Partner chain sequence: MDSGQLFNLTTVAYFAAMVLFFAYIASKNKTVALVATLASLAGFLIQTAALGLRWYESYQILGADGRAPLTNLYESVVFFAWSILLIYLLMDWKYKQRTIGAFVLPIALFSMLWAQMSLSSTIDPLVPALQSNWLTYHVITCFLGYAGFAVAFGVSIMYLLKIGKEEKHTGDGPMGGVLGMFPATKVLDNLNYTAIMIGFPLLTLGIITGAAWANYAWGTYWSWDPKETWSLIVWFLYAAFIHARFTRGWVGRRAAWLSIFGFAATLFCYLGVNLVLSGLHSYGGA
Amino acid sequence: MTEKTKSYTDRTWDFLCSLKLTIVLLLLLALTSIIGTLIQQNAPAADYIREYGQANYELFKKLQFTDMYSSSWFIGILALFSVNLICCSIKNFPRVWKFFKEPLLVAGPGTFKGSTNTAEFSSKDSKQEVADRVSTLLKKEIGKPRLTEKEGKLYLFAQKGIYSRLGPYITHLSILIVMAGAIIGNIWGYKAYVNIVEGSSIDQVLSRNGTVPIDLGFTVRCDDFDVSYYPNSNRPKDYNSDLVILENGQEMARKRIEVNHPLTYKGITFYQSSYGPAGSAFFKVKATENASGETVEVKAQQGQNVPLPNGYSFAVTNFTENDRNFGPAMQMRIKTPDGKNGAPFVVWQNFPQFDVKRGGVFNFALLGFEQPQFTGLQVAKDPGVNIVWLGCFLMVFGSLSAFFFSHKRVWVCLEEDGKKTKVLLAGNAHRNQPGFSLAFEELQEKVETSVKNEFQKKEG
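Show me the structure of that chain alone, the form predicted in complex with its partner chain.
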């Protein structure tokens, strides 16, 4: 009974560790991910019913295809993928760790005879002298060698790039770190948006999914919003908002944000994302009393009655940005103190003297007009984002070290052989064998020179 249970656990373990499972899961993830790119995600129900019909929509709902990247089955595949990754690493890591903990300092005869990269020399010098010379060489070429004496023989071991053995594990760990960062961001962060009319402020934003208001804990004021266009086109070049952060009426931060240049305060970031007109335009109007020459400057919105001195008032009844090539013009009328509306007349911004000639109690000049805008901001709080970046950094670092570096090891055995010293050399790399073979040939020549001490002889 126990044996059967054990074999069952073993089989489960082997399944979870297997590389075949990894490949199948990767292909499955690739294949299923396509669904969400073909069926629009998180659209209103009516859209699906219009495009696919009621029956298909219900099927999609059941299969969670309308929000598939957060569906239980997709998360399930990702979870199994993570488990596979962890199990694989647990199974294989101890073997790799052994290279760190117990490097093979003394190579057996099998290494010197059986490997691809081997060489044999002999020297007239003593084995200690040769060992010293070869050590210096190895230190320069590979890394500081470790000397071991065993059964009258001297062994040297040098290695380089052992950390590249960790590459795959760092890469695997990095994927888990990215996932952890994403989960943290999902639980403790939010994505929201807010529109702020120029000159006004907000202290709440709306969640992107569900439009629930979220309290910021501080106030954001938009002092100004601007759009600039490329010359001779209506293609926007830049749009930016002057944002001010206020806490208890105190200004805490201020920044002109634009697309690709957000503002972050207390972990909440504000991104410039859209803009649009807010309410009706303001007209800056100068009224001059013809009798006294006294002037007042007022701001008026279209349709609004604006008081003037002595009980008079006026209203802007219409406006155009370009009146028959004469430029901006407003239509307006005056209300007398007894409540009677005068006849409408037109004032052109570019021709202020026209209205002086009209006569009457007041003449008017249009100084300018302003269309208030709102700025549309995306708002995000993501406490997991730096963890994601850490994961990304490790992923690049890990995959580069896994692909482009290899663990190279070189062993030397020095043995007395009568009056001579027999020198055995062997080398091994855990990847890119052809490349290492070339490097080994070079090393072999250098070792030979060093062993035979030809270098010094030439100098002597």
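As the structure is a prediction and not an experimental result, all values here were calculated from the model. Rigid core (definition): largest C-alpha set, two forms, superposition within 1.5 Å. Residue numbers count along the first chain shown, from 1. Compared with the form predicted on its own:
F100 shows a C-alpha shift below 2 Å between the two forms [criterion: core-superposed Cα displacement of 2 Å]. The rigid-core alignment places the CA of C392 2 Å or more apart between the two forms.
When two forms of a protein are overlaid on their rigid core, residues whose CA moves 2 Å or more are considered shifted, and F225 is one of them between the two forms.
Cool, the form predicted in complex with its partner chain is there; where's the form predicted on its own?
No partner chains or extra molecules come along with it, only the chain itself.
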């Protein structure tokens, strides 16, 4: 007799339920995740060309390696893996659901003889008396038992931890929820950057690759930015931005953000990422004419010619906040009345008398400076993040249920054996058999002790 050929539908169903398919998909996800780790995602094209060359960049772009987690083939793998999980769950769930809908209330002879955990003893009390005492004990140790009478015998069935059988399905569901949240975040979310000069505002950000502007739907203003440094160095110790959210001209939110303390508004989060100078610095300079002793205080911008008495002028050509640990310093040059530029020289804020020794027409002192700064913000929107968190919670709950709890079942059969009542006891657990065997031995001793003690009381 030839084996019946399976239909196309049956073969497709078997393929989607296949454990081999699960393993292959997991390996593919692991492999592609390695690629996504090695190749920076959503970087500007210039970065890829500089590191890998033009030809490799074009290849990466065609294969969608530069935005792998949003690529059609990666989402396709996730979708097929989701279908595989759903089909496996549908295939196996009816067998598990049967434990809920149709528990084995009456155990057959094979259960009491073939189980690893069995016991048999006799009592001189009646079946009903023994059933009452054993029921009380099972209710305390396992759970409320169910009594069934069949063919002149009394059967007791008690169980504990039946919901642990749902653990794998809760875990499967959690994986699907996490993947759904990740896909939602990839499709409807984004990561972007923006630089805001202190005192100014923006209502758009640039996508991570720096090419696509994204409307926020509201305005972000930077009221202030400040940075502090470690002593005697240019290494930043901390930097902060005062951000204000505006809608229709009204202030909706305000927060001073720093690294790891972002501002979130309408699902969009602003992280403190970087900072830098914005435009030319402004300097407060005191100029003293050496011949007359006349002084003037002016405000100068870097690169701008500032007039002085008698047709002279000066310009700040360069600046540093810490010149060889001497503190702030500016480089200057003086223009004579006939338009000739003098040699550049340096003025230190912390040493105002140094320039007197230069012996020029004027000597200068740096009274202070103001360098406009921009705050660099990383902007992220992920509408799937709460879904991912829900999936993670369910994954922990499902894993704990699946691996650390077990479904324990105990059967008791009471039958007349002459003037005695024969007691048959059996039990099993679908996980951690050695641990259940120890628990069953303790239960057996308690059942025997309970029956014998009651009989002794009656005899006494």
